[in-house]
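The chain below stands alone, shown as structure tokens; this is the form predicted alone.
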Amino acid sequence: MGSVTFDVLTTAAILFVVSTGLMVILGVMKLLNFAHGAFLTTGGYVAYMAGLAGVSPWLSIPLASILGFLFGLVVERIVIRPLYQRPLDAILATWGLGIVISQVFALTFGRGVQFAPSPLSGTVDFLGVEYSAYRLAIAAIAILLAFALIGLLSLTRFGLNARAVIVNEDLARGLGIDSTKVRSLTFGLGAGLACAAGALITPLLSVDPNMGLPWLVNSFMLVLVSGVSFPSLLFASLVLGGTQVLVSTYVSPILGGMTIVVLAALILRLNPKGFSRA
């Protein structure tokens, strides 16, 4: 029972880390970024290439976040910005971008599975349970990330400007806030978070050109249930991710794979606001 409890907690942590980039972009830009899965995959390949180059696996995570941030700035400027007044076209553009990125990886690395080295190996004795050291490390990283993002949005000028754009973009512009710059930095931040998450989870799994697709689906459902709230996202990851682990462990892994989508649909049917108080 102890290991299952840790499975629940660490799975929730992984889902939270994977979903944050999507939530950041949706919250500020009101844009569903369907390239999110491709950004996750990009981070996975950064971790893989860093391992081939002999770079420390720990360094591959910030490296992926920096490359993702810069890539996000370019994508926002070239692909997204011209479509701000056509939100449906912008969503379709991110979907197409995701396909292009996946095909580029398939042409470059092939469609086979690649593996990245893990920063931590083996197990540790934690609260009397032998458990994966790296999964516990991810849980700690998720908690730190949650506090960092809440602090970024609550205590910095960027966060103040971003929240003003979220509430009323026209009024924010009237107050002198450069909403275009806020959008650009937000998309870069979301892409950077997604790439870092991809590098973080790859040692637990593997990377291939379609690695990000199942994570995109689960992230999408978690963000819809959460609303624009990191505490709600953390709670949703715990509830839905925990249920997924329990169903996979005690019922069927196949049914477990559908748990998040089904539960999210039921929650939104009963309460369209999900777990958000807004």
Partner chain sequence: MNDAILSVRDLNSGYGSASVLRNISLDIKKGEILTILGKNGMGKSTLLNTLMGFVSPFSGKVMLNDKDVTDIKPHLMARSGVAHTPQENTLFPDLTVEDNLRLGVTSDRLFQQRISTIETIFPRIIERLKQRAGTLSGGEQKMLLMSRGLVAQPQLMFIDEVSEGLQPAMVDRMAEVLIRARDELGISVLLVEQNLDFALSVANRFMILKLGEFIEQGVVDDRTSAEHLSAHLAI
The other form holds:
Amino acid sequence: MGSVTFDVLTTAAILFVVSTGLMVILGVMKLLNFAHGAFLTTGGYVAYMAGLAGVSPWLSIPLASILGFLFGLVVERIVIRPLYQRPLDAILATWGLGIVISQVFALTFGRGVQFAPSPLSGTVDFLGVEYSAYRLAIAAIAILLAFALIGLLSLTRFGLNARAVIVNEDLARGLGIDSTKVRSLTFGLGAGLACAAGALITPLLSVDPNMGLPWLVNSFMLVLVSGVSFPSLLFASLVLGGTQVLVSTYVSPILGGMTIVVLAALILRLNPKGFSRA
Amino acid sequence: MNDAILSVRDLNSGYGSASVLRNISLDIKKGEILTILGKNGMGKSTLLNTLMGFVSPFSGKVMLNDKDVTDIKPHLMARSGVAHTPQENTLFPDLTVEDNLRLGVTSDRLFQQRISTIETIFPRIIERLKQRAGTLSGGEQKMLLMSRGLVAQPQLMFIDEVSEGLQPAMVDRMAEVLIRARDELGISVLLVEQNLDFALSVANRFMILKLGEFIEQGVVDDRTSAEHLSAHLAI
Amino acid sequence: MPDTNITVSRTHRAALIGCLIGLCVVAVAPFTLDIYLTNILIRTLLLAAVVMTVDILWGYTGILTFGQSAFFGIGAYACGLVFTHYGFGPGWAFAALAIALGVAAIVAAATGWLAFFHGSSPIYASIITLALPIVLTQVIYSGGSFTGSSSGLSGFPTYFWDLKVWFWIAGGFLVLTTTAGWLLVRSDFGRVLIAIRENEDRSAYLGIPVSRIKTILMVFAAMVASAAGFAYAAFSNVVAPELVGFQLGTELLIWTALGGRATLLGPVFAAIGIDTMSSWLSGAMPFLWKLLTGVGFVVVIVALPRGLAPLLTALWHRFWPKSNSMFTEVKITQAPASRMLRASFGDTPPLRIEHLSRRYGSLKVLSDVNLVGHGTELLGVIGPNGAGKTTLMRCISDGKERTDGSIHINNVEIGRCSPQRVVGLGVGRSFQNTSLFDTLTVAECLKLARYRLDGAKLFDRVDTVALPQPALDILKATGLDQKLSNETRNLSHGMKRGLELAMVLATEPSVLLLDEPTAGLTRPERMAIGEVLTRLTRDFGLCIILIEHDLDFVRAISNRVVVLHQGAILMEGTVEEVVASDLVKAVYAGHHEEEVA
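Same protein, different form: I have the form predicted alone, so give me the form predicted in complex with the partner chain.
Complete assembly follows, chain above in first position.
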């Protein structure tokens, strides 16, 4: 029983970490980034290569976020910016980008599965339960990340500008905010977060050219259900991720695999606003 | 060279195929308040939106300090020293009063320096810095709006119907603030209004906009007949 | 007009010729191809038929679907499961095909219910179509030995016909479905699909049941895809979860985009070309080939959003200039005097609003509005900005808008009806911005407005459109009757306004809602519109609710004016009474007391 509780909490944490990058981009740019899965994969390969190079696994996470940020800036300039007026086309273009990225990895590293070293191995005794140390660490990181992102949005000038663009882009522009720059930085931030998340979860799993794909749809669903708000994303991860763990544990793992998708689709059908301001 | 801060020549503008403004020309000098009077739907807001760069003009020219700013990006217009207070959706209701004010300037350092000037003009706003802007009363929201324009220390302000929905006492207060901004800070103002008494109490000159064209203009002085002008403004 | 029924239309003749040429090519081709290529092409031709349905859904109707592979897979699995577990033979084959079509139809209908409803966003609908193949794949995984789980089913009994026969089946299926699709998108109904893509909201307000049309289209597209999947499974003797998966679903989209969306033939040829090439090249350089298609896809989306087909047709038209006789001249006739006249002169008022209120959170936009609109009455609604005028229009035309109160149209409560139902009750609404359908012609727009009353031909075009008298008057007054085959984006602003009004009148409303119909018009144009509105109330008994800032205009045509202020009715009376009122003056001058917060 105790370990199921931890499963629920750590799964929610992983889902939250994996979805933040997507939410940042959706919130500011109103763009659903289909390359999100490929960005996760990129983070995974960064962790793998860092491991090969003998870099500390802890360092691979910030390294992935920096590379992701720079990569995001380039992608925004070349692919995303021409498509601001065509949101459905932007979705398709990011999907095509995802294909390109995963094929580049397939060409470089082959189709096979690679492993990245874990910064923490083994289990620890926490509140009377033996549990994976690294999963607990991810939960802690998720909480820190939530605070850091809320802090970034509510305490910094960039956060203020971003919030202004989210709510009313025209008014923000009229006050001297360069919304193009805000969008560009946001895409970089979203890509950076996604890469970091990929590096973070890779030690739990493994990395292959399509590693990010299974996460893609689940994070879409979580983000659509939670609207643009980190607390509500945390809540959605907990509710939907928790249900997924319970269904997988007590009913069937395969049904568990589709829990988030089905639940989120029904929630959105009944209340198109989802959990936002619920 | 002429001494106008802003000069507009033969501006034609509108949305898509709809022509809203026809052959608009005007000049605003330094330290002058020019009021544009007209009923709803006559093109007043479209004029300000075109000058700010939100709407692309069909033809014509807009010069700011002798620099061509026709169809400029709005944020560049704002950074060239123009503060725009639109008529609707003017504040970020879910942000605090302080954040709304911070958005008036481009850096937080400048904000700290200038906040004191607001204190002398609208102390009530400074008292409520931590409150959400959406919870302010209608009058306080207008004060916040003016404050946000003033912290930018602009050389030119575009003000769209700031007196709408205000009590007479508040309207007088706004008039006082505008006159101070002009006389003490040298700010020029393009004031779009329907409230004739208010507009004439602050403006140096007036222009009347009807169906997208200027039909009358003049200097505000003792002989300006409010009775005559109100014919264009009565509902 | 009488000769139209005798001669076959140009479109039909072209379709017939194209179809015959296609069938001939299919009949001859297997004799010239080697076995390897024939094998590949059978799969490719079947997938091309699925791509054709993707183009109708996405290219023409604007539904970005990632899930068309799910229906292909359903057909394949219906074949595999029945032949493996139940039996084989002509009877079983027909039963399996029926199951394939039936299950695909049911799943498509359920998906449509989830994805399409008034107010659903296109992104949400796309995500639902993305979720569908993922969920189905999980279902197959959970089927254990029944579905063969991740390895699928193979080696089940099937008809081991000669490759040529399978090629003829696949090719014949493609040619016939594509011909049907080609006729569909060129029919009057095809124009309805384009209208939905270009402006879904506006279509709903013309009484077009957008969600139902999308769902039905989805069902038929699913059945075509399912039949293709069925044939593929029967031919290849293998079914696997990949046939359902969303990887294949997105590949279908990529082919559509590369070929050129909304060209129908472009995607079909792109599918044939690219899929054949991949089968060839993926042996030699598997990843590189996928990488190149990925790059090509991104480049096409960013730089050539209409795909490659338009480039080719442009080249074609350089040598064979486009003939102008493509558009058949449409004639306008008069619709029989109808409900429009009958209902409106009766005793019951066409519009009755009781205790209407609308709140957004704690913000009250309308509170306790009571209003009766009589036939033959033009009711002006005025008030300062933010008084709730447009919200009032919205509440009358969409049952889901109001928070409280009731609205009766011709004595029928509108309940929570969606806009297209409210149109059916007799409400016509024109919008503040001229939101027309850019690529459609004037005549096509008018047909669109008649869809609710007259329907639309599925595989054909009619060359007449019957309109009620007032709509005819407007067309004549604005000169639009001379511009029926012009695309609406080339019209002047005044004509657009006129067309907008004519379209709303073509739906034969008894209550007409007009939001600033004269904005942006010149003085003579305003006068013309004013005259038309007067006639509408006097001669046709319409009840018109008019939002207008220009009081001179209102004064000239209106019998009664309502002043809205802060969401409540401040005053009601003639224009003269309202103008003389000190209260109203105060509101407009901004001298009224601010509400104490």
